[in-house]
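Below sits a lone chain in structure tokens, taken as the form predicted on its own.
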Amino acid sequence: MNLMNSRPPHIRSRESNFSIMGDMVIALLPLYFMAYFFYGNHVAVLGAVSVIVCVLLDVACTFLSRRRVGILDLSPVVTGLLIPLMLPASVELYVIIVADLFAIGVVKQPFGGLGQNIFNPAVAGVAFVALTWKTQVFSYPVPIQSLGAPAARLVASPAASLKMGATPNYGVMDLIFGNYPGPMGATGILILITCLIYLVVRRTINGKTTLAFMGTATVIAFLFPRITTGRLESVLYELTSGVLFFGAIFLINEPTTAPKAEPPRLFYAALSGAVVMLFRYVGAFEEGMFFAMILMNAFSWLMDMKYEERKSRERRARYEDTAETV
């Protein structure tokens, strides 16, 4: 039997990618229409701006390059969606479309397009802007509050209360419907639940991964918690606070940047957790998942690698007692 050795993604066709990133399209929508009831017509013009410079900027490097042009290639629309939601609704327009030429025309094209980008598009951006424009990414307008207000008052995000040892002043209602500071996208913990649950049926997303990686960090948040309240109260917040919870859904399970093979997948998934939580505790930035992950996928191939070498020293050795045994 001929075997083809091909690159990532390993999916089957372009209909089954299609298929797939159509589900992560579909999950990120109810993203937008909470966010939208919290803050208004803004999150509509930052979603929609963002779709559609990463979508020409994909069209137009695949265009140059002499690619062919995937008509049911939905990943820059996946790029385009992500990245506002995990940036506050406060952030200005020309902060998102930095971000989206970078991803795009940085992170994900000069690689080879579509499953050849070692680094998640979308979180390239994100880090990318969060470096240059420290202010603006992590300081959020209050729900309800700042709709439809000219000049919204931005405050601090339970993370950053976090990082200066001080237990965030929200309840657990609040922290379940997202009525809190902090991403747009990365608050409301019901409707990221539900979001789980739709793409884990959908098989779009293994559960595995992302039970793996919120295990990790919240073994790390009960054993070394960063406030006096308690050891529970510790993990409430740090799992509902920042990006963490949105990226055990959409970043972990980046089809492109983490391992293929389910064993070191998990692996990677744990690790990354713990890694998450060390950029948390000690790192510049309130929140760590964006530098976290980068240095992970800059991983993730050396992962399948080892994996793939270990199960072939079983194959051969299993080969060669078959072969003592006749």
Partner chain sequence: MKTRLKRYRDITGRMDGLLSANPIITYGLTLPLAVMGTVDTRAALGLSVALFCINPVAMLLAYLMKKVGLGREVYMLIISLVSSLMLVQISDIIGGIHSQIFSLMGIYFPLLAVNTLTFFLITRCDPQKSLLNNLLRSIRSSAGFAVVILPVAAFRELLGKGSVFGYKLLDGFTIPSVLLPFFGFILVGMVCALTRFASRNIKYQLLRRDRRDREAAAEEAAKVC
Given for the second form:
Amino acid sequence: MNLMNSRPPHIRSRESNFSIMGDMVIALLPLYFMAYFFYGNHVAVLGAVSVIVCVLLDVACTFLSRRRVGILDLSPVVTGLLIPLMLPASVELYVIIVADLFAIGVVKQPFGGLGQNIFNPAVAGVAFVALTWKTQVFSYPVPIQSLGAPAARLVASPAASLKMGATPNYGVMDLIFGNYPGPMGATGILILITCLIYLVVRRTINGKTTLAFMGTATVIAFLFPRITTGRLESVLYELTSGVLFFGAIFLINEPTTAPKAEPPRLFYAALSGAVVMLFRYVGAFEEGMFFAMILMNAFSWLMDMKYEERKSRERRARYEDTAETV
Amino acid sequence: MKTRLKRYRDITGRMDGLLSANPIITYGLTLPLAVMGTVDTRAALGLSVALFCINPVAMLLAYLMKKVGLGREVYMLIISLVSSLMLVQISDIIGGIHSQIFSLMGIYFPLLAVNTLTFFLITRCDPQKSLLNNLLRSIRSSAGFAVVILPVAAFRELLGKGSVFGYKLLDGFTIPSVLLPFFGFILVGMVCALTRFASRNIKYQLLRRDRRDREAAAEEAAKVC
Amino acid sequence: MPEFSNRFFEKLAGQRLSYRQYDDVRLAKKGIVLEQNKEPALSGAIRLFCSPEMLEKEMEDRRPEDDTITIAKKAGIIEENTGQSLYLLLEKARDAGCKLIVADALDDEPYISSQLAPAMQMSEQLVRGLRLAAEAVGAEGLRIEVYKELGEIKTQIGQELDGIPIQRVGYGYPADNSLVTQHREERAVVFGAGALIHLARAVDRGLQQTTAFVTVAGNGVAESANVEVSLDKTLGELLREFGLLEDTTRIVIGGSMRGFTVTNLDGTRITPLTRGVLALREAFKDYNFTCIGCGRCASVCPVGLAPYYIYKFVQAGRYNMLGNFDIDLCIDCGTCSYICPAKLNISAEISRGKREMLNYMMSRQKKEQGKEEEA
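With the form predicted on its own in hand, show me what the form predicted in complex with its partner chain looks like.
Then the entire complex follows, led off by the chain already shown.
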């Protein structure tokens, strides 16, 4: 009988990194199925290539940095699955590969690997690709009609219409089911709501962060509509166009780059909502999510430290220097 | 009998400015030139040639002025003026490299008059050492600058435009955002990290070999006794 | 360098024995509810595993005029939470003028029920012991405290026991720390249920304390139960009595959250402080996970610290910065390690950080003294 030593506590909860990342993967797969239904085989190829490139590069970098290599950690898989979902289905393979290489090789690994990155790798990868190949990243195929040849006919998404001040002419049903051109994984609002519910119930993400982000975005869309057909319509189109809702679920809740304690995290989410809308309104691109997230990620650490200092004063006030009575 | 590590340190010490104490990698000088002047290899070459011309002259002037005893404000001002005059004269030489080189270098060519590398060198100019010593140091530092920015520029031009020095090598696939400043910063940062990693690795390997030699020598001595 | 109290240095100087050494920290949050796994040990009958010569051993020097405290001293009763002799605690309580005696049947750690089961099954002895202690100390109030979040148990725990109220306390683990302030305000003193039962036996039947109540549990033993085991038995004997399985990987004594592992089974004896022996089969596979910054540790810390920062600084070796994170307020409950999905030993690293910080501060003090002497 081989007895070994362990440090207290000797029992642990059942959650592990594998289960958290696994839940994220499970939540992302329905989006791929939806995109496959709308856009055909190319989606599967993009997803598979993205995941493989991310995992290989992550393993190679970890090995080169002389850290222990572990593939049980599904975080490169999550990054690999996130990147194609923010791009159109008609995008070329090399765009995905360059985004992966930038995300893992420049944004994640040089800063120290998992848990040490300052910026969200998926967001930064897509931002880099959006800067480089602007037309490819922002022209979308029409769903279902372009099955088989996604690059045949490319149109602009509702986000571009909003940027120009015109109301997109898609009905509410189309918007909910994703039957309009847009980023691969960000169009099916109903599926996204289901994924959100799944993740919140499994306690992988905190629903309050998403609520804070969407709440601020809603308020700004309500108060400052870009289109002239009414405030409620503005709210509807702003919230369902582009990567906003997708980002509210998957990008804001990335554990490494968001502030760790809850009050600063809610503040970060609310401020991100405002900054995203700002980038959308006055920025150069139709979708400001990527650049807004990079900007906010730079301040996560500051929010955490300020909160910690304030909390330290409260803790010290509660500390009693008394002697034992018994 | 010198240890390997000591010999390595001697070599890199003698190549001070080139292999150790590199202006860009160790001191982080001339970053705008390294980041924005490297969008094209021709621009990088132009900047390097200009620096090679400016730095020794600046060093000579600084040496003389320090020997005379002039203060820092005076000699820096005078050397900046002299540099800008020199740049006018050098522009003929540099224009000969390529016709479009000035449009590629943009504002960074005139900025060479007040670049941080020259200032760093003239403030560190030691009038107690010989003039030759100081001149050689300025040349080595300029070479160090060139050694870093030429490969970086080649890499960026290859990825961004598909050519090196104007000769088209790649056809079709380019990543234009590599030519943006942010990628320049990332690239220079990576070059710094890689060279530091390499230098630490080399020193560690030499240390290990020295230790093995010492242990082997100790064993030999123990066997003899 | 922030000002640390003298208590901080006292805590680090010796081995931590009881949660009550952290009585100066008021908790900020309710604890977390753990899976208790107290059945079948809690509701099953308490077994007796005693060597014949230790069974019902009488005190040698008992005299009729001895009062309760002297009897406690002669019986050699040890209180199981603090490890101190019961008579010393009774004397201290009497001198301090305590008003309320509390019987501790909390058992907020999973698997352990070695105070609650005797309290339920030997309740007359507990009540008698409680009344004797109150008389000896001069207190009027009596109370029994039981943990609230026991999970699904088969025993019915009533509202009172022979006139003594049973209070269900604690909103999660750690429950005992949250009560310390309340006890101080009520001028209450807490004794473990086992010690009180032994006190009743000593006064009524003149018996020494030769046994202790221990829970044997875990998936490495064939049957789990509460045992009254004599103090000359070794861990090995006890575990083999309950069917120790071959593929057990860890034996934990003292509690599942705060105890420590033992590898030398036949060289370790049962003591009154043992409280529980767990035989666990699953080893922590080396998952090689790193901290992903999820922040769960901070959300469960009862004191409201930021364990992820302290962990990172301890790992980096920067002990001088730890004062900014109030590391002296850590109560070593282990909740952060429990919840961490990367299975990091956060609590153990923070303890190590406390020790290293003490070394660092003392070495700096010595340096300053040396400089003063020179000047």
